[in-house]
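Next up: a single chain in structure tokens, the form predicted on its own.
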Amino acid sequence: MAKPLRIAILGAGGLGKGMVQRVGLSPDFKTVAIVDRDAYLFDPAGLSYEAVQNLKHVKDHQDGIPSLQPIKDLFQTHADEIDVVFVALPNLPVTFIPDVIRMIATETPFRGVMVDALKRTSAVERVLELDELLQSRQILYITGAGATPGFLSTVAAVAAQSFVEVTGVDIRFGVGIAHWSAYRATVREDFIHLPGFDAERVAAMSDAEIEAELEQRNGIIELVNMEHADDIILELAGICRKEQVTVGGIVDTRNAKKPVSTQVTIFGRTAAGVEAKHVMTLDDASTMVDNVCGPALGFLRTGYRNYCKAHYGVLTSADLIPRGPVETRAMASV
């Protein structure tokens, strides 16, 4: 591409700021906007990581534009100056991001490519329901395009191609954060998966209450059998049934070092009938900026190429890689 893709980042927490940092290392992108709940910041010349890294709120920046509806105002004013969008908003309640997408499509003139790093199956399912709307509005949307789902689920889908049949996919992640407040939204979403918690309870909790819960757990969040969209994404890609996918991990909210390595294991049967597995382990030196923001930019690149060929609607990250035979067999039986 002759010019850098102009990217708007929805969300100015740890993930949103991390994307600004990552974009600064990618000459084919330029961050032109960042938004939080109270304001947006737009600069056609590009925003640097240094300009936003210490901002507590976007409105604190000298050029921040306060608003009661900052996302809508941004796209109504600057839609023709934005090529692609990274959605890094907190998804509490589970309908929040799908509702934001619907608003952008129906109430603003934006036309382009959007990706998210959504994690919950129920949220991704709601995004998939927007396919016809986004097709009609000439928007290409790629969901589940972060680390997991995204990076790891697509690795699993590619590795699965060497098996005649996939019998299971297991994703185990380790995340280290120097202090939980750097990734408030991510930690809150993780709390939803703990016994005794749900989206409504977590949404109502203050930061002090989150802090107290973390204190009781020595800063460690251990997650088992999560509702994670890797399952629906791999099922839609024809790799395996969603119930054959398991996801869990450990998050240390007090130390930047990962408590365990992140690993994806694909179990299957070879052409010779032997039960086997592929295992991929991520280097512990890689962070959320590397493993969420980096792949998201890759999906934006691929998405923009498809968009330029007039491909619109909703795709999952796994739609952009080799598919499995499960869906094909189902289609053939209709």
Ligand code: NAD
Given for the second form:
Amino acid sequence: MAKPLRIAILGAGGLGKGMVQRVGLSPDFKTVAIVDRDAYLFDPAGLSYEAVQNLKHVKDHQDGIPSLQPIKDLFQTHADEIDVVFVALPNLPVTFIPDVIRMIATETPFRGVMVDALKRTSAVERVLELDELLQSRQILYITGAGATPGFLSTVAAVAAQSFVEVTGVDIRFGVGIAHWSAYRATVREDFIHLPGFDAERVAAMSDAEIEAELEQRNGIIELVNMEHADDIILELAGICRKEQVTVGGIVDTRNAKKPVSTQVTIFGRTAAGVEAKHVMTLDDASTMVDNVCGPALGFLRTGYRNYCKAHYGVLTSADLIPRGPVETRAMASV
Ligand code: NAD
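Could you present the same protein in the form predicted together with ligand NAD, rather than the form predicted on its own shown above?
Next comes the full complex, and the chain you just saw is listed first.
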């Protein structure tokens, strides 16, 4: 078996910890680092899910290194011990993640592959602007590689191929989480799309104010016509125009059971001129960890193979098909 890819996880919230859990079930990866707002943890032998699962803050771990700039410190100290990176940071403001990527590229010696699970179109557009810089620094960056965009937009891009013309793509997601505090950044970002809210207002809201808003809604957030990067990613992949992509969903912040099933529908015309649609429904048993972290690892596998062939710069998730672990292990013995 080849050596596992050494992954650093930026963000130690719901998705960051979920990725540690998922990596623990994927022998071709090893979590060597996790970072939050004020500390980082690095262990070349590998971090277990048990070690981070109940940590409120990374600095609470006995080996946590407190820092005012933990991401920079991690990459300045350990860049050559990290192969791939999963970005699970808040996307508020929309410039935050692009600024972090620029900092890693210009102020640390890191070379390797990075993926994010960005959702908003305006954030993905900013990441795409970093293409030249990341090419020059020998970093391969895959943006929009979570569930939506990522998993679902890739499904749409593949399913679209049977149609002569695609007339629309509709993504409806259902998310159930036991308590909103497990995924604070995700829930805050969802609030931006509600009538009467925007990024500035949500950024200024305290956790208590978010709780009060959730209380009024019985814990349910219903989202329609969201600004979601599935649109630009499918347009860049030549599937359809971005105006033809719609995204919405229902999030229950008080119940791990999904309020509705997640579904992607691809509308189009067949060669015989018939209006048709393909529909893919995710099993309700699959969680955010399954549908975001699993595909992100798949994109990292493909990305790492491309990186080894000296492909650098920014790609979207629709430029790649995520790989599974089996062939990766077989390839290792070649
Ligand atoms: P969270 O609030 O649970 O965790 C965020 C983490 O980032 C925390 O550990 C926090 O300490 C850390 N952090 C904040 N500022 C930091 C800084 N300056 N330096 C280092 N660490 C910092 O977030 P979450 O709910 O896990 O969401 C993470 C991201 O994933 C969000 O951007 C969200 O929109 C995205 N997401 C994407 C999808 C998808 O399908 N594409 C689905 C769910 C969530």
